[in-house]
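Here we start with a single chain on its own, the form predicted alone, put down as structure tokens.
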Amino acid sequence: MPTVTSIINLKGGVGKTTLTIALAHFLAIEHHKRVLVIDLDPQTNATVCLIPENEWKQRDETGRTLYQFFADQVKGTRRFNVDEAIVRDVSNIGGGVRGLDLLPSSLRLIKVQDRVTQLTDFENYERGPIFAMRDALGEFLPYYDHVLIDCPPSLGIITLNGLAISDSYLIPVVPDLLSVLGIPPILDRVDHFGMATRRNIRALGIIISKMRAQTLLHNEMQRRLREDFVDRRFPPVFQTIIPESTRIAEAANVLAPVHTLQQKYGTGGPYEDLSELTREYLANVAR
């Protein structure tokens, strides 16, 4: 089975999308594991990432979106077809990765996100969809070796059925007060929905993602998460922090023709933090 794993924070903003795309491409090229991306946001920032918009839209409009799937959960239609949504062997580098594969969200999980949301029992766990996706995956999950879980900025039914099939989760954060503010709920939140359905989700880490080294505030925050996980407070803290790039974030356009990951992420500091965040990655996982 693969080590799955939900990446997760209740603000926007922090890197969260941008880190679980760099993970997967890392993993598929330099590491030539067999990689699974599971877009479970509603803005899709993961699925224009790896597919170019026209190619999303037009699986959305045939159903082979996550969207399909949750519908299907309120209606008990039975539209979504694992094996023709996910969407194979793609990105921009060199026309697209082997063994990286894609799982595509939809705008309109938005929609539908509420209705399921009424049929779910939060407190026990017991009524609604919530292992919805681990049965509709779980032929296809051993093909994999990483599954990575780009998950919706809130603690929801979408995010729980992400939850119910992972081993471990990651917190991206931001070093400011309002990215750190949202690490206690998710804590709290994740470890109920363990213990009440029987799983045991590592909180893997957290990563320093967007620093600004130049400024007291990051640098200030950056020691106190660090001083709360000796406190034993908070997850450890990765030791790779990812500082602000104009160049990071310019890799998310999935129409530039790159054919490395030097390429794509540039070289020396983006690419080589990167790399180290992904080598950081493997090494805690086995643990």
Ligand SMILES: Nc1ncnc2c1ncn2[C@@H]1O[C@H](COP(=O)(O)OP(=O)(O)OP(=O)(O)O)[C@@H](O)[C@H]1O
Given for the second form:
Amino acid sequence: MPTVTSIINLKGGVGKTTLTIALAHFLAIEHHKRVLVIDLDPQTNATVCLIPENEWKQRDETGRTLYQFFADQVKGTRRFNVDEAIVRDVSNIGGGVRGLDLLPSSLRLIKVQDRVTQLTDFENYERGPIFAMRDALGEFLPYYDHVLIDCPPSLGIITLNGLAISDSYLIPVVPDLLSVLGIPPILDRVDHFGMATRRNIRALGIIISKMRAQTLLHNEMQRRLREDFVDRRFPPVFQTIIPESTRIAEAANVLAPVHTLQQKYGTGGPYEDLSELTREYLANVAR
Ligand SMILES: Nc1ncnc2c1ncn2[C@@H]1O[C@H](COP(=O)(O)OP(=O)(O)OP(=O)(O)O)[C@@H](O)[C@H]1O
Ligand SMILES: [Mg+2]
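May I ask for the structure of the form predicted together with the ligand now, the form predicted alone having been displayed?
Entire complex below, previous chain first.
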């Protein structure tokens, strides 16, 4: 079975999607892993980082995105077909990366999410489609080595569907005060969900992202994060830090034709950091 990891933070804009996409690329290309990215965010950012927007649109209109999956849950229909919805060999590197697949999201998830929420019992999760995704993906997951789930900045019913198939989760943070304060509520809520559903969902670690090394604040917060890890039983903080870098932001453009990871992310910093992060991720998963 694959390692299934959700990338979570209740805070927006901390680099969840960017890290998901980078890890997926490095795992597939540098480590020859079979990787599935599941985009659970109605913003569809991971989706449009991996396939062109017009392709997404066509798929969305023909029931081949996660909108149809959740709509089926609400309407009691069975139109969604996982095999048809998975987009294979995605990315702008070399016209597509072998073994890098995507289960695309949809802007229409926003609307359907409210209706799925109404069906759900959030106290003990005994009612509502919490395990719908686990059931639907069951036979496809063993094909992959790694499944990475890009979550929206919330722990609503859609994120919980992702957690229900996850072995572990990663918390990207920008090293500033509000981001650090946001960590304990995430740990508590994932713990609660894990206990209520009798799953062990391991906090693999905190990843410092969008770091501005020249600022006092970011340095101070980085230090605090590492110390709080000891004092307050935070999950470990990854040694590798992802700097704020224009090249990393630009790598989101799936329409730019490139041939290598070095071209996509830029050498002399970003490429090396992301490569190191991926090695650290693999080491943490194996522990
Ligand atoms: N290391 C980085 N250097 C520079 N820009 C970055 C970096 N990481 C992310 N960004 C940019 O910051 C913005 C937010 O990043 P991203 O979309 O990955 O965050 P997110 O946590 O997924 O946000 P959301 O909560 O909205 O899903 C994007 O414009 C992205 O390009
Ligand atoms: Mg995102």
